[in-house]
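Here's a solo chain for you in structure tokens, the form predicted alone.
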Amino acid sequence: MPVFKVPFNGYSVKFSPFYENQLAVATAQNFGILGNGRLHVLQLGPTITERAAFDTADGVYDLCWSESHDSLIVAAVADGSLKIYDLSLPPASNPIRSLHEHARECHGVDFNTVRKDSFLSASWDDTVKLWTVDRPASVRTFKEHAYCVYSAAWNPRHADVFASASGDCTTRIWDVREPGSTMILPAHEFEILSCDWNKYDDCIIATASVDKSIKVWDVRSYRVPVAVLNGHGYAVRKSCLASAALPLCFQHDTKVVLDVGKMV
């Protein structure tokens, strides 16, 4: 199996929505506690080659590819900024934009797959912000969480709906047309580090927590989780939900694949 070793600790990996053999990797020095960051863009083949690399003064915690431009990547940086890179331009011309509104670390970023010009950022300043690529300022700020927001994820079918995961032990469901959140899930007793929608069932969402568990929820009846998945020895930092009958993949202390359909 081809291997590409990055100099810093990996924080996020995302495949391009346009090219199956291209991916980007967000990294941070010293596990993101202190030091620099680097965004790598890799080309997969018989060997893995580096197409581009962009250095930052602080760690890069997350990234997302544009859903409308195959060369654009948005990076979430520990200094609270969002940096937009254009792979069609030389390194000296990047980033093409640096957005500074968050008061603390920017920990998560997600592009809207339905309304393809907008993206979300989640920050340790307890807020989520809505952006469009063509504007130098955010469109709206969502502030209800009482502690750091670690993740924000658009619903895969509804252009106005997203979820946020927070250290206040809740996951909130939002509709950008409404003044506040439309649903609050008291999903875990400890900090929630990640949330992700089912790509084939827009009512199913997974949450990952410091309590070492993954929980799967149906927002149509959210008082009790559909499934509770235990097994990790440490906090679960990332989750990725495919469908109710396909694997739920998550990682922190190790990489685990579980068939949720057999757990329900």
Second form
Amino acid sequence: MPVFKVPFNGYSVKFSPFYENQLAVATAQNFGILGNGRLHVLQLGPTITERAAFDTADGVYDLCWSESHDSLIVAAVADGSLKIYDLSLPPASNPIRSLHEHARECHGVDFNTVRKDSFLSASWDDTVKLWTVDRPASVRTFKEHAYCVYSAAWNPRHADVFASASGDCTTRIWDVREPGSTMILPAHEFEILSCDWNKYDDCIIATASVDKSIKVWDVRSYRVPVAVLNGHGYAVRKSCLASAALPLCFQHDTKVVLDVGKMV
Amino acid sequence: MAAQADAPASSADQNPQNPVVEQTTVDNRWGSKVEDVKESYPSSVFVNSQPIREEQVQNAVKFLSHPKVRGSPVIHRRSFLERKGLTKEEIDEAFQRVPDPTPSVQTTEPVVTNQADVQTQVPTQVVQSNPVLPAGSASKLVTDSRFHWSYAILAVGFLAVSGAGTLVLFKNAIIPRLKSWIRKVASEDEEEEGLLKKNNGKPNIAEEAAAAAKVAAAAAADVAEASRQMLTTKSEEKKCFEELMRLLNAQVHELKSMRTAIQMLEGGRSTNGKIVAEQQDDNRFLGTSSMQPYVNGKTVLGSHSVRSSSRPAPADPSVAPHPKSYMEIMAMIQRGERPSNIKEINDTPPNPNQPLSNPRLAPRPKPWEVSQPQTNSTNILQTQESSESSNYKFPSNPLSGGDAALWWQRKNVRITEFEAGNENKPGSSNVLGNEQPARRSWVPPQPPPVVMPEAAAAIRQPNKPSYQKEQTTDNQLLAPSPDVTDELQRITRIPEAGGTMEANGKTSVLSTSDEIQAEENSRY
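What's the form predicted together with the partner chain like, now that we've got the form predicted alone?
Okay, now the whole complex, with that chain kicking things off.
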């Protein structure tokens, strides 16, 4: 299996929605505690080659590809800013935008796959902000969580609905047309690090927490989880419901574990 | 895209109802999308529709009425209730019911009449409590520490007083007892003597002396025992004192460490932003320990995102060991050192107004967004698509590795089938640009923000008055959300307006797609 070793510690990996063998990796120095960051763009092939790399002053915690532009990447940086990179421009012209509104680290970023023009940023300053690529300022700020928001995820079918996972042990579901959150899921007893929607059933959401478990919820009856997946040895840092409706989980020690849990 | 994904079931349901039904299923999807936009708002799945649970509200009211809870910031109270599973409505209802500083207003009074008062009071209370929050938390720390000290002093004083009191009591109790006992013994001896006298008739001095000596010895023994007891109690008291001092020292240590942490916080703000803030957070939470019992104010800087892995509850997930280099870096940072491998990097954009480049590809549908591919025009289009797939602008060498290229092209063929299936989707896109004008015959689903919707409408429906058309679609979509900001309205409305207008105006697939092509080219 081809291997590409990045010099820093990895934080996030995303494939490009336009090119199947192109992916981007967000990395941070010194385990992301304190140090620089780098965004790699890799090309898969018989070997993995690096197409581009962008250095940042602070660690890059998350990234997302634009759904409408094949060469745009949005990176969430630990100094609270969002950097937008354009791969079709030479590296000297990058980043093309730096959106700095968050007061604390920016931990998660997600692009809207339905509307394809807007993206969310989740930050440790307890807020989620909505942005579009063409504006220098955020469109909306969602401030309701009582602690850091670790990730935000758009609903794959409803263009206005998204979920946010926070360190105040709740997951909230929002509608951008509403001023506040529409649902509050007290999903875990400890901090929730990640949430993701089931792409094939827009009412199923999975949350991953510090308590090493992943819980799957149906928002229509959210008092009891649909499934509880234990078995990780560390806190579950990221989970995403893949196309086969099986959760793919990243453990905290950066191993990739395919956790085959039976889902209803 | 959302329409297509809104379940074929919904489109099937609305087929007979939709007055704009065309032969192709595509238009159904778009038409049903408009219906869904209207319908999904009032009956959205993502809204909690359960009624307010009175029991939960009453529990919340009891919680909020607790004096200790009253002193905590509102956001913590809300967070606690949310974690207990209350919905927003229940929490709001509880906040409304909880009386303000006047204790006379109880829940027994009719809630309706007082709700108006309480509602006005609650926002002011919230406003007042929020600015007090940082000061309150700081002062709480101080008051907590003061509490501890005063408690300690009180305890010491109490112990001292009790020790002295027991001493005095002992003395007062023992001495009279001793005396009475001596007297009793003496009197017994006297009685004995009397008996003896009666019996013997002659007081024996030696016997008297012996008896007196015995009594004295007994008294001395008693005194010795009493003093021994006093010594033991003293030693016990000493032990208690020492234990107390030990505990106090431990407290002092903790407070000292907190103080150093605060100093680090103020001193090392520039470099250790994250850790500092974390400590700040922990201190903030420590101040309101009534609701969230945290073991120690020391921040265990576990991993970054796992800030609270040291948070205590008894079911705390045990922290697994971390690699050695990670612990080294953590130790370095905690000592305040900056790791040596950090470079100064300027990552600001060289040109913040750099215009975005034109995208070279159109957005592709996601695997979960595909319903069924079209059968009529697929054959025609497939050939076009497959010839075009080799013309995809690909950044590096796609044909170098044989396997890789083949795999990629095979995948593209599969995807072009899907794309052909969606080629009926309306939508203009600036993605096309000038590079691939006529070869692409399918149009990506979601249009970008249309600059002049009236112009687009006018071009597409020359027969109907375009302004009227715009009005109706706008009214349809305007109904639900008056609260949303103007910008957001524009963003949400315009793509949908663009999409629906095209859906309604479309007659046949190929001709209109060509129209759109031409129109796009003319626009861009």
